[in-house]
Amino acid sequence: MASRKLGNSEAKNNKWIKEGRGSGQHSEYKPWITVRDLPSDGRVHRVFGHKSQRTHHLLSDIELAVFLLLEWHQDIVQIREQFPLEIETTRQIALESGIDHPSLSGVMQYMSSDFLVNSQDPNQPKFVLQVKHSEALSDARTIEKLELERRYWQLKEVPWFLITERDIPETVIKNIKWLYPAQRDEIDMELLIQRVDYYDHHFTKNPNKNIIDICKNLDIAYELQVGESLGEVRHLLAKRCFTFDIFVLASKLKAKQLKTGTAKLLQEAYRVSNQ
(Lines of atoms letter the chains of each structure in order from A and count residues from 1; the text may use other names and numbers.)
(Lines give C-alpha, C1' and ligand atoms only; values in the text may rest on other atoms or scores of the structure.)
Protein backbone atom coordinates (compact mmCIF):
# COMPACT_ATOMS: atom_id res chain seq x y z
CA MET A 1 0.00 0.00 0.00
CA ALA A 2 1.28 3.37 -0.89
CA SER A 3 0.73 6.07 1.63
CA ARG A 4 -1.90 8.33 0.21
CA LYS A 5 -3.07 11.43 1.85
CA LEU A 6 -6.37 11.42 0.11
CA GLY A 7 -8.76 8.57 0.50
CA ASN A 8 -11.35 7.56 -1.99
CA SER A 9 -15.01 8.16 -1.56
CA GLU A 10 -17.50 5.44 -2.34
CA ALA A 11 -18.29 7.20 -5.58
CA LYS A 12 -14.67 7.43 -6.57
CA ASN A 13 -14.17 3.72 -5.90
CA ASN A 14 -17.08 2.96 -8.17
CA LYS A 15 -15.78 5.31 -10.81
CA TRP A 16 -12.39 3.61 -10.73
CA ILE A 17 -13.96 0.19 -11.07
CA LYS A 18 -15.96 1.47 -14.02
CA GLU A 19 -12.77 2.77 -15.59
CA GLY A 20 -11.53 -0.78 -15.47
CA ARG A 21 -8.82 -0.15 -12.93
CA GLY A 22 -7.32 -3.33 -11.56
CA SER A 23 -8.63 -5.37 -14.46
CA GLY A 24 -7.39 -6.44 -17.87
CA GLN A 25 -4.38 -8.46 -18.93
CA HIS A 26 -0.99 -7.55 -20.33
CA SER A 27 -1.23 -4.32 -22.34
CA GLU A 28 -4.87 -3.87 -21.34
CA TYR A 29 -4.21 -3.92 -17.58
CA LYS A 30 -4.87 -0.74 -15.65
CA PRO A 31 -3.31 -0.38 -12.21
CA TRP A 32 -5.59 0.51 -9.32
CA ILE A 33 -3.48 3.50 -8.36
CA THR A 34 -1.65 5.53 -10.96
CA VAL A 35 1.07 8.08 -10.58
CA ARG A 36 -1.48 10.84 -11.09
CA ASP A 37 -3.56 9.81 -8.08
CA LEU A 38 -0.78 10.61 -5.69
CA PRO A 39 0.16 13.80 -3.98
CA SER A 40 3.41 14.98 -5.46
CA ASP A 41 5.77 14.29 -2.60
CA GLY A 42 7.13 10.87 -3.51
CA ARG A 43 9.54 9.83 -6.26
CA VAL A 44 7.28 8.21 -8.79
CA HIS A 45 8.14 6.64 -12.10
CA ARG A 46 6.38 5.98 -15.33
CA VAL A 47 8.26 3.31 -17.24
CA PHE A 48 7.49 1.63 -20.49
CA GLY A 49 7.37 -2.12 -20.10
CA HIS A 50 8.71 -4.17 -23.02
CA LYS A 51 6.77 -7.21 -21.93
CA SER A 52 3.40 -5.51 -21.55
CA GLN A 53 3.91 -2.83 -24.19
CA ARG A 54 2.33 -0.29 -21.88
CA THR A 55 3.36 2.29 -19.32
CA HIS A 56 3.79 1.00 -15.78
CA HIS A 57 3.11 3.19 -12.78
CA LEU A 58 5.67 2.84 -10.03
CA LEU A 59 5.26 4.76 -6.83
CA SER A 60 8.76 4.64 -5.35
CA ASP A 61 12.41 3.99 -6.18
CA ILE A 62 12.30 0.52 -4.65
CA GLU A 63 9.24 -0.33 -6.69
CA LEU A 64 11.09 0.79 -9.80
CA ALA A 65 14.03 -1.40 -8.85
CA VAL A 66 11.79 -4.43 -8.32
CA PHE A 67 9.99 -3.71 -11.57
CA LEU A 68 13.24 -3.55 -13.51
CA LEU A 69 14.31 -6.86 -12.00
CA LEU A 70 11.02 -8.49 -12.93
CA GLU A 71 11.18 -7.05 -16.41
CA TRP A 72 14.74 -8.29 -16.83
CA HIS A 73 14.09 -11.84 -15.64
CA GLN A 74 13.40 -14.14 -18.56
CA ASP A 75 10.82 -16.26 -16.74
CA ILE A 76 8.46 -13.39 -16.01
CA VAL A 77 5.65 -13.05 -18.55
CA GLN A 78 3.35 -10.52 -16.94
CA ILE A 79 3.64 -7.86 -14.28
CA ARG A 80 0.55 -6.22 -12.86
CA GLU A 81 1.40 -3.40 -10.49
CA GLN A 82 -0.95 -1.94 -7.86
CA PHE A 83 -3.28 -4.89 -8.05
CA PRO A 84 -6.44 -4.28 -6.00
CA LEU A 85 -7.77 -6.87 -3.54
CA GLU A 86 -11.49 -7.71 -3.52
CA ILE A 87 -12.91 -5.49 -0.85
CA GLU A 88 -15.53 -8.00 0.31
CA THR A 89 -12.84 -10.56 1.01
CA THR A 90 -10.45 -8.22 2.78
CA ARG A 91 -13.37 -7.01 4.88
CA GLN A 92 -14.22 -10.54 5.91
CA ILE A 93 -10.59 -11.30 6.73
CA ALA A 94 -10.31 -8.11 8.75
CA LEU A 95 -13.32 -9.18 10.77
CA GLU A 96 -11.99 -12.66 11.41
CA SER A 97 -8.49 -11.61 12.28
CA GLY A 98 -9.40 -8.72 14.53
CA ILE A 99 -7.78 -6.04 12.40
CA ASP A 100 -9.33 -2.72 11.44
CA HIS A 101 -9.94 -2.58 7.71
CA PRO A 102 -8.25 0.42 6.13
CA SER A 103 -10.82 3.13 5.81
CA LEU A 104 -11.00 6.88 5.51
CA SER A 105 -13.77 9.02 6.92
CA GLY A 106 -15.87 5.92 7.30
CA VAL A 107 -15.34 4.73 3.73
CA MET A 108 -13.69 1.36 3.30
CA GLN A 109 -10.62 1.71 1.12
CA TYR A 110 -9.49 -0.82 -1.42
CA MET A 111 -6.21 -2.45 -0.56
CA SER A 112 -3.69 -3.22 -3.27
CA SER A 113 -0.63 -5.36 -3.66
CA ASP A 114 2.40 -3.88 -5.36
CA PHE A 115 3.04 -6.60 -7.94
CA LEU A 116 1.07 -9.58 -9.17
CA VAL A 117 3.49 -11.54 -11.29
CA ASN A 118 3.06 -14.36 -13.80
CA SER A 119 6.05 -16.52 -14.49
CA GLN A 120 7.04 -19.37 -16.80
CA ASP A 121 8.66 -21.10 -13.86
CA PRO A 122 6.46 -24.18 -13.34
CA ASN A 123 7.32 -24.19 -9.63
CA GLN A 124 5.94 -20.74 -9.10
CA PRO A 125 3.70 -19.70 -11.98
CA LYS A 126 2.15 -16.83 -10.07
CA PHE A 127 3.18 -14.84 -7.06
CA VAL A 128 2.68 -11.52 -5.34
CA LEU A 129 5.34 -9.12 -4.18
CA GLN A 130 4.75 -6.40 -1.65
CA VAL A 131 7.50 -3.81 -1.61
CA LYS A 132 8.32 -2.23 1.74
CA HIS A 133 11.03 -0.14 3.14
CA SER A 134 12.52 -2.28 5.90
CA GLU A 135 11.99 0.58 8.34
CA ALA A 136 8.26 0.47 7.73
CA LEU A 137 8.24 -2.98 9.31
CA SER A 138 8.59 -1.45 12.75
CA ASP A 139 5.19 0.16 12.45
CA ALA A 140 2.41 -1.86 14.06
CA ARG A 141 -0.32 -0.62 11.74
CA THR A 142 1.76 -1.54 8.70
CA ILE A 143 2.10 -5.04 10.11
CA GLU A 144 -1.65 -5.32 10.51
CA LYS A 145 -2.21 -4.36 6.91
CA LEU A 146 0.48 -6.77 5.75
CA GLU A 147 -1.22 -9.51 7.71
CA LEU A 148 -4.54 -8.75 5.98
CA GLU A 149 -2.79 -8.91 2.64
CA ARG A 150 -0.96 -12.10 3.55
CA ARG A 151 -4.18 -13.81 4.56
CA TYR A 152 -5.90 -12.60 1.41
CA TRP A 153 -3.35 -14.23 -0.86
CA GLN A 154 -3.22 -17.32 1.30
CA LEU A 155 -6.94 -17.63 0.70
CA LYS A 156 -6.35 -17.20 -3.04
CA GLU A 157 -3.51 -19.74 -2.84
CA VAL A 158 -1.02 -17.40 -4.43
CA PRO A 159 2.40 -17.18 -2.78
CA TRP A 160 2.93 -13.78 -1.23
CA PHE A 161 6.30 -12.28 -0.40
CA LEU A 162 7.73 -9.14 1.07
CA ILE A 163 10.67 -7.47 -0.54
CA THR A 164 12.69 -4.65 0.97
CA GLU A 165 15.50 -2.39 -0.12
CA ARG A 166 17.86 -4.61 1.88
CA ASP A 167 17.22 -7.52 -0.48
CA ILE A 168 18.08 -5.69 -3.66
CA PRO A 169 21.79 -5.45 -4.47
CA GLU A 170 22.81 -2.02 -5.71
CA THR A 171 25.00 -3.40 -8.52
CA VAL A 172 22.21 -5.49 -9.92
CA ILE A 173 19.97 -2.43 -10.13
CA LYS A 174 22.70 -0.35 -11.76
CA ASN A 175 23.36 -3.05 -14.34
CA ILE A 176 19.73 -3.44 -15.18
CA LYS A 177 19.17 0.32 -15.40
CA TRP A 178 22.04 0.52 -17.86
CA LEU A 179 20.86 -2.37 -19.98
CA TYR A 180 17.12 -1.82 -19.80
CA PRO A 181 16.74 0.90 -22.48
CA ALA A 182 18.81 -1.12 -24.96
CA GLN A 183 16.51 -4.10 -24.75
CA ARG A 184 14.07 -2.50 -27.18
CA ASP A 185 16.36 -1.74 -30.10
CA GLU A 186 15.45 -4.01 -32.95
CA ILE A 187 18.02 -5.63 -35.15
CA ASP A 188 18.28 -8.05 -38.00
CA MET A 189 19.15 -11.59 -36.96
CA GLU A 190 22.00 -11.90 -39.44
CA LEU A 191 23.55 -8.65 -38.33
CA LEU A 192 23.17 -9.68 -34.73
CA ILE A 193 25.05 -12.92 -35.22
CA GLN A 194 27.72 -11.10 -37.17
CA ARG A 195 28.18 -8.69 -34.32
CA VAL A 196 28.40 -11.47 -31.78
CA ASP A 197 31.20 -13.07 -33.80
CA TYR A 198 32.96 -9.75 -34.22
CA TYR A 199 32.97 -8.82 -30.54
CA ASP A 200 33.62 -12.35 -29.43
CA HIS A 201 36.78 -12.27 -31.53
CA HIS A 202 38.00 -9.08 -29.90
CA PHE A 203 37.04 -10.21 -26.41
CA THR A 204 38.97 -13.48 -26.68
CA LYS A 205 41.95 -11.58 -27.99
CA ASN A 206 42.06 -9.31 -24.92
CA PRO A 207 40.66 -11.45 -22.12
CA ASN A 208 42.04 -9.30 -19.30
CA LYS A 209 41.02 -5.94 -20.70
CA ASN A 210 38.08 -3.98 -19.49
CA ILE A 211 35.25 -4.07 -22.04
CA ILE A 212 35.03 -0.27 -22.05
CA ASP A 213 38.70 -0.03 -23.03
CA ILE A 214 38.25 -2.59 -25.78
CA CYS A 215 35.31 -0.63 -27.16
CA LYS A 216 37.27 2.65 -27.03
CA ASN A 217 40.09 1.07 -28.99
CA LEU A 218 37.68 -0.30 -31.54
CA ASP A 219 36.08 3.11 -31.94
CA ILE A 220 39.48 4.59 -32.69
CA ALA A 221 40.64 1.76 -34.94
CA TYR A 222 37.55 1.83 -37.13
CA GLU A 223 37.03 5.58 -36.91
CA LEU A 224 33.64 5.25 -35.33
CA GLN A 225 31.83 7.81 -33.24
CA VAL A 226 32.90 7.80 -29.62
CA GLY A 227 30.82 5.25 -27.73
CA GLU A 228 29.37 3.53 -30.75
CA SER A 229 31.00 0.19 -30.02
CA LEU A 230 30.01 0.29 -26.40
CA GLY A 231 26.46 1.03 -27.47
CA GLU A 232 26.49 -2.08 -29.64
CA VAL A 233 27.96 -4.20 -26.86
CA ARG A 234 25.35 -2.90 -24.46
CA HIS A 235 22.73 -3.92 -26.96
CA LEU A 236 24.19 -7.41 -27.23
CA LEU A 237 24.28 -7.72 -23.46
CA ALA A 238 20.70 -6.53 -23.20
CA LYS A 239 19.68 -9.15 -25.77
CA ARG A 240 21.64 -11.71 -23.75
CA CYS A 241 23.89 -12.60 -26.68
CA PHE A 242 26.58 -12.38 -24.06
CA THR A 243 25.90 -13.34 -20.48
CA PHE A 244 27.75 -12.20 -17.37
CA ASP A 245 27.43 -12.24 -13.63
CA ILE A 246 24.72 -9.70 -12.89
CA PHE A 247 26.24 -9.10 -9.45
CA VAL A 248 29.33 -7.52 -11.07
CA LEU A 249 29.05 -3.91 -12.18
CA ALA A 250 28.91 -3.91 -16.00
CA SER A 251 31.35 -1.03 -16.42
CA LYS A 252 34.00 -3.02 -14.58
CA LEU A 253 33.58 -6.19 -16.60
CA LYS A 254 36.64 -7.83 -18.08
CA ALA A 255 36.32 -9.40 -21.48
CA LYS A 256 36.91 -12.90 -20.17
CA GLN A 257 33.96 -12.52 -17.80
CA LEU A 258 31.59 -12.50 -20.76
CA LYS A 259 30.22 -15.72 -22.15
CA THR A 260 28.55 -16.05 -25.50
CA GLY A 261 24.91 -16.82 -25.05
CA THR A 262 23.72 -20.21 -26.19
CA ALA A 263 22.25 -20.75 -29.60
CA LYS A 264 18.88 -21.09 -27.99
CA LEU A 265 19.19 -17.65 -26.47
CA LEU A 266 20.24 -16.23 -29.82
CA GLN A 267 17.22 -17.73 -31.45
CA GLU A 268 15.08 -16.35 -28.72
CA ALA A 269 16.61 -12.96 -29.31
CA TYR A 270 15.85 -13.35 -32.99
CA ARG A 271 12.26 -14.27 -32.30
CA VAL A 272 11.82 -11.33 -29.96
CA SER A 273 13.35 -8.94 -32.42
CA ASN A 274 10.91 -10.12 -35.08
CA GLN A 275 7.88 -9.33 -32.98
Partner chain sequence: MTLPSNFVSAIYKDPGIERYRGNPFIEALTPIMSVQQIKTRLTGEIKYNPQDVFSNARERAHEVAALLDDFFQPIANHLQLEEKISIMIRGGYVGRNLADGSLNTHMQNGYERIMSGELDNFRFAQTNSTAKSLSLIGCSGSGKSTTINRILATYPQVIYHEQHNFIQLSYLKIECPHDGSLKSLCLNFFRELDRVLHTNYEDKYAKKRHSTEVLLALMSQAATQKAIGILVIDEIQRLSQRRSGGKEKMLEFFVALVNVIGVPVVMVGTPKARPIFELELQSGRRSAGFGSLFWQPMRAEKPSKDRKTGELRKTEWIAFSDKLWRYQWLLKRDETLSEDIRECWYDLSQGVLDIVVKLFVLAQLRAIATGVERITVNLLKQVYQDELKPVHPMLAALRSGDVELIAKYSDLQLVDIDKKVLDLRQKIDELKAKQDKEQPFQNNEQAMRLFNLLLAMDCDSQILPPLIERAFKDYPNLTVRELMPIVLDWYEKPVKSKTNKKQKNVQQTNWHTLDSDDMRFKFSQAKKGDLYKNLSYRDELFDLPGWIKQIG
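Moving from the form predicted together with its partner chain, what structure would you give for the form predicted alone?
Here you get just the chain by itself.
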Protein backbone atom coordinates (compact mmCIF):
# COMPACT_ATOMS: atom_id res chain seq x y z
CA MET A 1 0.00 0.00 0.00
CA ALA A 2 1.46 3.32 -0.95
CA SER A 3 2.12 5.79 1.82
CA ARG A 4 0.73 8.87 0.17
CA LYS A 5 1.21 12.28 1.69
CA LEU A 6 -1.63 13.61 -0.40
CA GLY A 7 -5.12 12.20 -0.74
CA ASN A 8 -7.75 12.46 -3.42
CA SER A 9 -10.90 14.53 -3.60
CA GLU A 10 -14.12 12.96 -4.86
CA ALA A 11 -13.56 14.71 -8.19
CA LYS A 12 -10.06 13.29 -8.46
CA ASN A 13 -11.25 9.79 -7.62
CA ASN A 14 -13.87 10.04 -10.36
CA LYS A 15 -11.31 11.40 -12.80
CA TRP A 16 -8.96 8.51 -12.15
CA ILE A 17 -11.79 6.00 -12.59
CA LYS A 18 -12.71 7.59 -15.94
CA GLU A 19 -9.05 7.37 -16.96
CA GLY A 20 -9.27 3.64 -16.43
CA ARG A 21 -6.88 3.52 -13.51
CA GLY A 22 -6.91 0.18 -11.75
CA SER A 23 -8.43 -1.54 -14.77
CA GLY A 24 -7.21 -3.44 -17.83
CA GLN A 25 -5.11 -6.52 -18.33
CA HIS A 26 -1.43 -7.08 -19.14
CA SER A 27 -0.14 -4.24 -21.38
CA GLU A 28 -3.45 -2.34 -21.05
CA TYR A 29 -3.48 -2.26 -17.25
CA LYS A 30 -3.27 1.17 -15.62
CA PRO A 31 -2.16 1.33 -11.98
CA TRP A 32 -4.31 3.28 -9.55
CA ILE A 33 -1.27 5.27 -8.35
CA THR A 34 1.64 6.30 -10.55
CA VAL A 35 5.01 7.77 -9.62
CA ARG A 36 3.79 11.15 -10.88
CA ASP A 37 1.15 11.22 -8.13
CA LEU A 38 3.77 11.17 -5.38
CA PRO A 39 6.22 13.75 -4.04
CA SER A 40 9.37 13.79 -6.16
CA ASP A 41 11.70 13.18 -3.19
CA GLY A 42 10.72 9.51 -2.83
CA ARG A 43 12.66 6.49 -4.10
CA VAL A 44 10.18 5.60 -6.82
CA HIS A 45 10.85 3.60 -9.95
CA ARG A 46 9.43 3.29 -13.45
CA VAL A 47 10.48 -0.07 -14.81
CA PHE A 48 9.74 -1.67 -18.15
CA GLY A 49 8.12 -5.08 -17.62
CA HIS A 50 9.11 -7.77 -20.10
CA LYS A 51 6.04 -9.84 -19.20
CA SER A 52 3.54 -7.01 -19.57
CA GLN A 53 5.30 -4.93 -22.24
CA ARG A 54 4.46 -1.76 -20.35
CA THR A 55 5.89 0.57 -17.71
CA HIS A 56 5.33 -0.47 -14.08
CA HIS A 57 5.10 2.13 -11.32
CA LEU A 58 6.90 1.08 -8.13
CA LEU A 59 6.86 3.30 -5.09
CA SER A 60 9.84 2.06 -3.06
CA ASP A 61 13.04 0.07 -3.32
CA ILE A 62 11.35 -2.93 -1.69
CA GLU A 63 8.56 -2.84 -4.27
CA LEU A 64 11.23 -2.80 -6.96
CA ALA A 65 12.92 -5.82 -5.40
CA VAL A 66 9.63 -7.74 -5.20
CA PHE A 67 8.75 -6.78 -8.78
CA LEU A 68 12.09 -8.05 -10.08
CA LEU A 69 11.58 -11.29 -8.21
CA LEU A 70 8.16 -11.68 -9.80
CA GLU A 71 9.55 -10.81 -13.24
CA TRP A 72 12.20 -13.48 -12.94
CA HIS A 73 9.74 -16.17 -11.83
CA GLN A 74 8.70 -18.22 -14.86
CA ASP A 75 5.25 -19.14 -13.51
CA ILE A 76 4.19 -15.50 -13.13
CA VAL A 77 2.15 -14.32 -16.13
CA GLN A 78 0.75 -10.98 -14.96
CA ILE A 79 1.74 -8.36 -12.38
CA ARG A 80 -0.69 -5.55 -11.64
CA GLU A 81 0.84 -3.01 -9.26
CA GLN A 82 -1.03 -0.44 -7.15
CA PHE A 83 -4.29 -2.35 -7.58
CA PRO A 84 -7.30 -0.51 -6.07
CA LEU A 85 -9.80 -2.16 -3.77
CA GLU A 86 -13.55 -1.65 -4.25
CA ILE A 87 -14.34 1.21 -1.94
CA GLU A 88 -17.89 0.01 -1.18
CA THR A 89 -16.46 -3.29 0.06
CA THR A 90 -13.67 -1.76 2.15
CA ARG A 91 -16.16 0.66 3.69
CA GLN A 92 -18.43 -2.22 4.65
CA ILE A 93 -15.51 -4.18 6.12
CA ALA A 94 -14.41 -1.11 8.07
CA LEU A 95 -17.92 -0.64 9.43
CA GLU A 96 -18.27 -4.27 10.50
CA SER A 97 -14.78 -4.48 12.00
CA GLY A 98 -14.88 -1.15 13.83
CA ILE A 99 -11.76 0.08 12.05
CA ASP A 100 -11.72 3.62 10.67
CA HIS A 101 -11.66 3.66 6.90
CA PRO A 102 -8.85 5.78 5.34
CA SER A 103 -10.20 9.24 4.60
CA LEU A 104 -9.00 12.79 4.04
CA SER A 105 -11.08 15.86 4.92
CA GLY A 106 -14.18 13.66 5.01
CA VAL A 107 -13.46 12.05 1.62
CA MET A 108 -13.12 8.26 1.69
CA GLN A 109 -9.85 7.20 0.08
CA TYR A 110 -9.41 4.20 -2.17
CA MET A 111 -7.12 1.59 -0.70
CA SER A 112 -4.72 -0.29 -2.92
CA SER A 113 -2.61 -3.43 -2.82
CA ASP A 114 0.96 -3.30 -4.05
CA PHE A 115 0.76 -6.34 -6.35
CA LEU A 116 -2.08 -8.46 -7.71
CA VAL A 117 -0.32 -11.41 -9.34
CA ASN A 118 -1.51 -14.11 -11.76
CA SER A 119 0.45 -17.33 -11.98
CA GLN A 120 0.47 -20.52 -14.04
CA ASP A 121 0.83 -22.46 -10.81
CA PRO A 122 -2.48 -24.37 -10.53
CA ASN A 123 -2.13 -24.44 -6.75
CA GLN A 124 -2.03 -20.65 -6.53
CA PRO A 125 -3.23 -19.00 -9.77
CA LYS A 126 -3.78 -15.61 -8.17
CA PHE A 127 -2.41 -13.91 -5.06
CA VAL A 128 -1.77 -10.50 -3.58
CA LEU A 129 1.45 -9.11 -2.13
CA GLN A 130 1.58 -6.12 0.15
CA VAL A 131 5.04 -4.68 0.75
CA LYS A 132 6.08 -2.84 3.89
CA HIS A 133 9.25 -1.87 5.68
CA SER A 134 9.34 -3.86 8.91
CA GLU A 135 9.64 -0.70 10.97
CA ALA A 136 6.27 0.47 9.62
CA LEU A 137 4.60 -2.47 11.35
CA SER A 138 5.13 -0.85 14.74
CA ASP A 139 2.54 1.78 13.78
CA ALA A 140 -0.94 0.88 15.05
CA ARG A 141 -2.77 2.70 12.23
CA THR A 142 -0.72 0.90 9.62
CA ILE A 143 -1.69 -2.42 11.17
CA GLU A 144 -5.36 -1.43 11.09
CA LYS A 145 -5.22 -0.62 7.37
CA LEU A 146 -3.39 -3.85 6.66
CA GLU A 147 -6.13 -5.71 8.51
CA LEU A 148 -8.79 -4.04 6.33
CA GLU A 149 -6.87 -5.09 3.25
CA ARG A 150 -6.36 -8.63 4.50
CA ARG A 151 -10.09 -9.02 5.21
CA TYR A 152 -10.92 -7.61 1.76
CA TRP A 153 -8.90 -10.26 -0.05
CA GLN A 154 -10.12 -12.96 2.31
CA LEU A 155 -13.65 -12.01 1.25
CA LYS A 156 -12.54 -12.26 -2.40
CA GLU A 157 -10.96 -15.66 -1.65
CA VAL A 158 -7.58 -14.48 -2.96
CA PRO A 159 -4.50 -15.33 -0.86
CA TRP A 160 -2.89 -12.23 0.64
CA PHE A 161 0.70 -12.01 1.85
CA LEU A 162 2.63 -9.31 3.67
CA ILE A 163 6.29 -8.93 2.68
CA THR A 164 9.01 -6.92 4.39
CA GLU A 165 12.65 -6.43 3.50
CA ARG A 166 13.40 -9.38 5.81
CA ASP A 167 11.65 -11.72 3.36
CA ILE A 168 13.78 -10.70 0.40
CA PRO A 169 17.10 -12.56 -0.01
CA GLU A 170 20.14 -10.45 0.81
CA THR A 171 21.64 -11.32 -2.57
CA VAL A 172 18.67 -9.76 -4.35
CA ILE A 173 18.93 -6.60 -2.28
CA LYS A 174 22.67 -6.35 -3.02
CA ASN A 175 22.08 -6.82 -6.74
CA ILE A 176 19.41 -4.16 -6.85
CA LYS A 177 21.47 -1.70 -4.83
CA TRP A 178 24.36 -2.26 -7.25
CA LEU A 179 22.18 -1.83 -10.32
CA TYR A 180 20.02 1.03 -9.11
CA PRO A 181 22.52 3.93 -9.57
CA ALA A 182 23.02 2.95 -13.22
CA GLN A 183 19.33 2.58 -13.99
CA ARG A 184 18.69 6.19 -14.93
CA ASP A 185 21.90 6.93 -16.80
CA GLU A 186 21.06 8.37 -20.19
CA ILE A 187 22.51 6.81 -23.33
CA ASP A 188 21.94 7.12 -27.06
CA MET A 189 19.98 4.17 -28.47
CA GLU A 190 22.50 3.51 -31.21
CA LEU A 191 25.36 3.46 -28.71
CA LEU A 192 23.33 1.21 -26.41
CA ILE A 193 22.88 -1.40 -29.13
CA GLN A 194 26.56 -1.14 -30.10
CA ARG A 195 27.55 -1.86 -26.53
CA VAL A 196 25.20 -4.83 -26.31
CA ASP A 197 26.72 -6.30 -29.47
CA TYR A 198 30.25 -5.59 -28.22
CA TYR A 199 29.83 -7.23 -24.82
CA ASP A 200 27.69 -10.04 -26.19
CA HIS A 201 30.62 -10.87 -28.50
CA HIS A 202 33.10 -11.03 -25.61
CA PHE A 203 30.70 -12.89 -23.31
CA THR A 204 30.11 -15.51 -26.02
CA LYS A 205 33.88 -15.94 -26.50
CA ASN A 206 34.42 -16.41 -22.74
CA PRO A 207 31.33 -18.24 -21.42
CA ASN A 208 33.01 -19.62 -18.30
CA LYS A 209 34.79 -16.45 -17.24
CA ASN A 210 33.52 -14.14 -14.53
CA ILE A 211 32.15 -10.91 -16.04
CA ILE A 212 34.41 -8.85 -13.78
CA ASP A 213 37.49 -10.63 -15.11
CA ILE A 214 36.30 -10.12 -18.68
CA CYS A 215 35.82 -6.41 -18.02
CA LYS A 216 39.25 -6.08 -16.42
CA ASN A 217 40.85 -7.70 -19.47
CA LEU A 218 38.97 -5.36 -21.80
CA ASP A 219 40.11 -2.33 -19.79
CA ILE A 220 43.72 -3.46 -20.19
CA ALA A 221 43.43 -4.49 -23.84
CA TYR A 222 41.87 -1.19 -24.91
CA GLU A 223 43.76 1.03 -22.42
CA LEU A 224 40.58 2.13 -20.70
CA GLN A 225 40.27 3.56 -17.22
CA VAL A 226 40.05 0.91 -14.52
CA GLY A 227 36.42 -0.11 -14.06
CA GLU A 228 35.15 1.54 -17.26
CA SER A 229 34.03 -1.72 -18.89
CA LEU A 230 32.35 -2.97 -15.72
CA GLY A 231 30.54 0.33 -15.43
CA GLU A 232 29.15 -0.11 -18.92
CA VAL A 233 28.12 -3.70 -18.22
CA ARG A 234 26.38 -2.64 -15.02
CA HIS A 235 24.48 -0.04 -17.04
CA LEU A 236 23.39 -2.69 -19.55
CA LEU A 237 22.25 -4.99 -16.74
CA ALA A 238 20.35 -2.15 -15.09
CA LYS A 239 18.63 -1.42 -18.41
CA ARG A 240 17.87 -5.15 -18.67
CA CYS A 241 19.68 -5.37 -22.00
CA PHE A 242 21.19 -8.48 -20.46
CA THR A 243 19.13 -10.48 -17.99
CA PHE A 244 20.32 -12.86 -15.30
CA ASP A 245 19.13 -14.82 -12.28
CA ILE A 246 18.60 -12.15 -9.64
CA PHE A 247 19.37 -14.73 -6.93
CA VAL A 248 22.98 -14.93 -8.14
CA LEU A 249 25.25 -12.19 -6.87
CA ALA A 250 26.09 -10.03 -9.88
CA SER A 251 29.79 -9.90 -9.02
CA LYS A 252 29.89 -13.72 -9.23
CA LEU A 253 28.17 -13.98 -12.60
CA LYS A 254 29.80 -15.91 -15.41
CA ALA A 255 29.28 -14.74 -18.98
CA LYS A 256 27.17 -17.80 -19.87
CA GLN A 257 24.66 -16.84 -17.18
CA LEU A 258 23.66 -13.69 -19.08
CA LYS A 259 20.92 -13.62 -21.70
CA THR A 260 20.66 -10.90 -24.29
CA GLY A 261 17.41 -9.00 -24.73
CA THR A 262 15.83 -8.86 -28.17
CA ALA A 263 16.22 -5.75 -30.33
CA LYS A 264 12.54 -4.94 -29.88
CA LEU A 265 12.77 -5.17 -26.12
CA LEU A 266 15.93 -3.10 -26.10
CA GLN A 267 14.25 -0.38 -28.12
CA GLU A 268 11.17 -0.43 -25.91
CA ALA A 269 13.25 -0.35 -22.73
CA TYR A 270 15.14 2.59 -24.15
CA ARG A 271 11.92 4.40 -25.06
CA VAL A 272 10.50 3.89 -21.56
CA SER A 273 13.65 5.09 -19.84
CA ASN A 274 13.44 8.36 -21.74
CA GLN A 275 9.76 9.11 -21.24
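If you superpose the two forms and keep the largest set of C-alpha atoms that fall within 1.5 Å, you have the rigid core. Since we're looking at a predicted model, the values are computed, not measured. Positions refer to the first chain, counted from 1.
- Treated as two rigid bodies moving between these two forms, the chain carries residue 227 and residue 179 on a single body.
- Between-form comparison between these two forms gives a rotation of 49° for the smaller rigid part, taken against the larger part from C-alpha superpositions.
- Core superposition places the C-alpha of residue 200 15.9 Å apart between these two forms.
- Relative displacement of the residue 209 Cα between these two forms on rigid core alignment is 7.3 Å.
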